[in-house]
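Take a look at this single chain, the form predicted alone, given in structure tokens.
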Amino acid sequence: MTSTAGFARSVYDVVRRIPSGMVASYGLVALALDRPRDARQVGRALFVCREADVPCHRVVNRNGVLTGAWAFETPTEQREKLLSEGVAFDLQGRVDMALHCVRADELTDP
């Protein structure tokens, strides 16, 4: 396994820990991997993810903005999936991070 593939696998493992109805930021996922400067690499790993059990839609930017619309089949798919899980949005269309952002300790191994 290459280091890039190994990093992607680690990203997927962390993202699988995000419970339904919650989100994490790219930076929070990177922090959980002890690679706090690698938020963009987290995004790249999620973009190429083809594993159906990885809830990529639960990763948003640090301000709750849905940034992955281009990675889904339709521009509204990410929002629709989050809404179906009970995630609330503010008037600007951002995820209410105060209510729905997972804690960092929930993303790391016990």
Given for the second form:
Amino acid sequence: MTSTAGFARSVYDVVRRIPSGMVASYGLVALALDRPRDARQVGRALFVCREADVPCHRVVNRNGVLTGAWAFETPTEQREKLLSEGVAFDLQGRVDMALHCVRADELTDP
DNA sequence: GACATGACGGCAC
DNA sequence: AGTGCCGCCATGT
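Just the form predicted alone so far, so send over the form predicted in complex with the DNA.
What follows is the whole complex; the chain from before opens it.
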């Protein structure tokens, strides 16, 4: 019970801390939870996420690719939201991680 | 209970 | 810099 459901809750808690205009990789979220090997489970947790207060569109993979765009209502929803928050994309349609990747200590509660 | 899959990541080539 | 392969772990069949 607390294994997966609790994990998912922790994931949502971390994702909620991602500032507008910034993004985080799945691995970074997992790292913030002290589980560097559970990046895939982060994705799965977001897949089952139904809470609107969780900015799951700010979570991308380590390459800045919107691998989970298909999980949104429309394939372009994630990109549109990020664009409206000021996130810049490169010519290959990837997020500029050097500029928009949030730092790990921004996700962990000090 | 074993096998295949996946919103991933790191490392080798 | 891009591509490929393997490792991790929970789920579904």
